[in-house]
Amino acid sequence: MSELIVHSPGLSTTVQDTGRDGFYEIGMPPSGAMDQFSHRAANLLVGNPEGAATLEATYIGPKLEFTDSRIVAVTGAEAPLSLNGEPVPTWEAFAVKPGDVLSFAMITAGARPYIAVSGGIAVPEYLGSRSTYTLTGLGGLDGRKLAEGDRLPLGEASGARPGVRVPDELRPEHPSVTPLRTVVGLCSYRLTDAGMESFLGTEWKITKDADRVGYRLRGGKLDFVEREQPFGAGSDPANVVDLGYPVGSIQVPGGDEPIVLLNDAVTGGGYATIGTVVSADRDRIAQARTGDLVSFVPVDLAAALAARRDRRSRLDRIKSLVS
């Protein structure tokens, strides 16, 4: 049987695909790969559809054994890789055979590597997706992160070829301060002009509370417009009447710890959301680590859509390399 055998799981490795869209109204977040560009690029390198399931690791990669011949690619965060103790490149397709073991050293840049195997990770779908949502134990492998001794089924491989690589100019960078293009709005009226200036002018530090649900930040102070507590809202100046939270929205409880809500976050609540990180730049924050700095750069909707088109264009260039 075609399987991946997990010798060690890494810190937090889960099965993810492009996500479980279409169920937000019932409180189901999309989950899916946090860095969609790296996930999709990895799949293209091994001949999979972009939506095939990969493994998303966080900070520490897994150790995996293969049971048949496959093509493999690792993208996203940078970490020295080895196959049976010999170095293999990232962002490049390479061949494996039965008994080969892939290992990771410590990550040197970024936060999340993506491991694609030709044929994809063939765990059962739940609501049309193989993505893991650990908060409710749904999807992926039994709704949880991987553990030592797990065996992951693989799908039928297509005709990928080893040696195809993503050129350096198409790979994401990992700057010392990650700029996040942000559409300001929805509840930004709750901040004073000085509060908004502080929000946009601060380099925010990522705290230890940074995971697939959201990234909590520190570094500045946000002032709120005085008001009477509205009916149906809490007493915190950041409270509003409950509303939906777009993925990537930024809520500001207390005014001093913005939280960027990500793929596994709740879908609504009663905190003011003062902006939304554009979809293309959620790839960037996915690769930022605890202790790293981020900043928010205001853009309009046209710029957000242009960023999305640029990401699509870079993926299309990768697709042309492998076809």
Given for the second form:
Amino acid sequence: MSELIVHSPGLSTTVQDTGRDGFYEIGMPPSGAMDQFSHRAANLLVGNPEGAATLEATYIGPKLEFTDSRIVAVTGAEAPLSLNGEPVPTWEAFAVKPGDVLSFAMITAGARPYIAVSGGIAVPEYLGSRSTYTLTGLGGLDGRKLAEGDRLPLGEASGARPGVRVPDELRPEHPSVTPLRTVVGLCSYRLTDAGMESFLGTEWKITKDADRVGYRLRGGKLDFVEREQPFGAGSDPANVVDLGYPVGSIQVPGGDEPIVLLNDAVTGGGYATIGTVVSADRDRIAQARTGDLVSFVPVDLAAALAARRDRRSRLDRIKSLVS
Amino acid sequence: MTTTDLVLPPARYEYGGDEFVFVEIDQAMSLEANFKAMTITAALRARSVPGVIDICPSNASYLIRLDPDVLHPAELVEQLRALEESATALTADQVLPTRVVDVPILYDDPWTRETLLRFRDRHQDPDATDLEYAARINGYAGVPQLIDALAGAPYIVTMLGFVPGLPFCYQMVPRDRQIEVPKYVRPRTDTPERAFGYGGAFSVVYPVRGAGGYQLFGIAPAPVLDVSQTLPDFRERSVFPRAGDVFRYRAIDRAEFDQVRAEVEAGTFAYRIREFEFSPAEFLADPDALNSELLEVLYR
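Same protein, different state: after the form predicted alone, show the form predicted in complex with the partner chain.
Now the complete complex, all chains and molecules, led by this one.
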């Protein structure tokens, strides 16, 4: 039986893929890899389709034992990797044999490593996806993060080759302040001009409330336009009549702690949302950690679509390296 | 033929990054705004537009999730504007095929009472229960009168969201009879599974245990989400409510609560459901008459 044996799970490691699409209307968030670029790149390196399931770790990587010969790649956050105690590179495909053990040292840059194994993690699909959504306990391995002693089934591997690496210029950067391109709008009319200026002019610090649901930020204060609240909204100036929240949207309950909603977020509610981080830059926030700084850079739809095309073309270049 | 013009401000179109389009029908809640959101989203669904991933009607707005590699968001907005222009009037022959559902609720139950007492420091009125507070600020003589009003008229499911299966419900009574309560000053970190809550002008049943900011009024014995899909009403979908459903939150006693819980545990519970052709125009013309008809259909 081809499996991956979990010697230690790391801090919070889950099975993720490109996400569970098509159920947002019932309140089901997409889940899926927070950093889609790194997830997809890892799959390409080991010869998987981009939608195959990988492992997403957070801050502390897992320790894993292989039970057969596979090709493996680790992308995303930078952490010294070793196989049976010998160093192996990140962003590069390498071969493993039965009994080999992969382990991680402390992360040196970024927050989330992605581990792809040729054949993919073959847990059962739930509503068309293997992504874990822990709040309702579905998808992934029994709907939860990995635990010591878990055994993860692997799929049938196709012919990948070791040694293929992603060149430095295609890898993500980890700047000291992460710029997040943002389409301003939704209910941004709730902020005063000074409030919007402050939102865009502040370098926001990521608090410890930063996970797959969302990132809560601190560093500035945003003023709302005074008004008589519309019927049904509730009395707080940050309240609106409950509406749908785009993934990546930013809300400001209380006016001083913006929250960026991410892959496992609530899909709707009654707080004013003031803009949305573009899909390509959700990859970047996924690699920012507690204590790091982020800033919001206003862009229009055309720039958001251009960022998306740029991510696609970088992935296509990786694809051409492996073929 | 009765025609009700949907007199609403022009909708506002916004891009939620590259993957979402948000359309605000109105800033205030009204059944007119919700019906307009339902009408436009139903028309969009009927078109099966390639690249549209999710169509999410909300209370007084709607949200579309799309794949911009297949459909340009600006092109989608063009289509939505055209649909809005054709949705300015509701005629009596426009009907929403819907389900009328009996949803039992144990109001003023011991579980939500225990929870709300733990979070008094986050509440507007620490010396009252949520029901006592809501009765007072809405001008009811006491909790029994408030419960009569909550259980008396049906609600329409105006939106699903927050977490899987959570129905936002808006009571089908004129504005002057709407119950309105604020959300907690700071959200609770705990809410019992299946709690019946109320915030702004909306009631909800919480599908899972977790955080929440709505006032706590009771608890439902039957689930709205069944991930294991064992109950008969959940065989096809893990989520029971659908936007446009009509729910009657009927007050039950502890004996009936325990009975329904036992049926749920045994896997035999099924909601009482009646199909109904709902006419928004007819409803807006005479809400009380249509509500009586709905309840008559439900219990006959």
